[in-house]
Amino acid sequence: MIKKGCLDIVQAKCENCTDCILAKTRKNVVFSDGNPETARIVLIGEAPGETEDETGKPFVGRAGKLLNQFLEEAGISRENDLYIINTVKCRPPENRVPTDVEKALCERYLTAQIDIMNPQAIIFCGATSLRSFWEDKKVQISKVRGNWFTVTVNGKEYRAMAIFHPSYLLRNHSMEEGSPRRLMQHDLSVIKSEILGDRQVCSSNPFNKELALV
């Protein structure tokens, strides 16, 4: 329970912070939701919803539902695998996207998050949470989605992913071949084989796919 304890002095900090504006409107700090002590993945989302600030749980709305189907068909246990995190913690109004200063006064929760966590990849759910660690802060999630690359928190390298936000996929239902649906599954598959599978990538190089273990 060592990582449980160390996020549990992190969240009592932050369920007491009013550094930015969001606090003011806040009905609950939305912290986390997963088991710390036997997730491989940070799964982070840009911010709570209303469903999300009234249960002080991440996606558990419209959105969060359909992201339970996608990781229940890819064999992806929200449960027990993932441990789901914001860029902040507090809902914004109207369900806006954070502003830059609402999230670098958050970062520091997010960061020791990670750091407590120490993940075998993070996957950055929608184009705030990505745009959050990519130094092209208009770059588009369609362009990098499906492909490893590292990202770099705190001095530590780590593997990440950018994924569709759930809630685009509710705005595009087709699931035609490369839809937007389609490529959910194929990154979702790609990332429970190479991090939840039986497979397990060489810790000497631990980015270069090419050198994965049976």
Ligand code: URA
The other form holds:
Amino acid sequence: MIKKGCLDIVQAKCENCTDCILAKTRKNVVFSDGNPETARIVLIGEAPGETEDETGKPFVGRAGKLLNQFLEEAGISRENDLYIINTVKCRPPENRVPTDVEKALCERYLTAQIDIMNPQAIIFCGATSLRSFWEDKKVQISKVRGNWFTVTVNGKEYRAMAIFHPSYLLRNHSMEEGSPRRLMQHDLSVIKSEILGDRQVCSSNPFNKELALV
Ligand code: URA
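Let me have the form predicted together with the ligand next, following on from the form predicted alone.
Zooming out: every chain and molecule, the one shown earlier first.
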């Protein structure tokens, strides 16, 4: 419970934050989802949308449901393998992209979450989170997705990969080879095998041992 205890302290500060204008219109601060004690990967989205603002949980609206489908298909457990957060913790009105000021004022919560989690990998889900850490602020996800790179947060290096944002995939239905949805499947399978291993827990195994997939 060590990570959870530290994150709870950051969350309590974040929930009282009034540093930027988003505090005036939010219903809930959307801090995180997932089990910090078991998660080996931090997934960073953009900002809460309407459903996230209502519920206080990231990625629970339409985009989140699509993300869940891709994760499940790749064999990545949202509950146990991922700690899910956003670049900014409060909903921008009309779901606009957060401004540079909003991102800068929220950065201390984001970097604290990464620092405490000390993940084996960071997944940047969509351009907004990627650009917060990438020098070229106009970088396109399609140019860099699927490749590992290194990001430095508070002086520590992390392995990282960018993937498409599920909102983009909601507008792109094709499953043709090379389509965004097929590339998303590919990227998540690489993350699964390289970070989590090609293993799955068989729930019917009475000893609850990890069984290798054949
Ligand atoms: N999009 C995001 O980037 N984050 C959420 O939490 C929901 C939608």
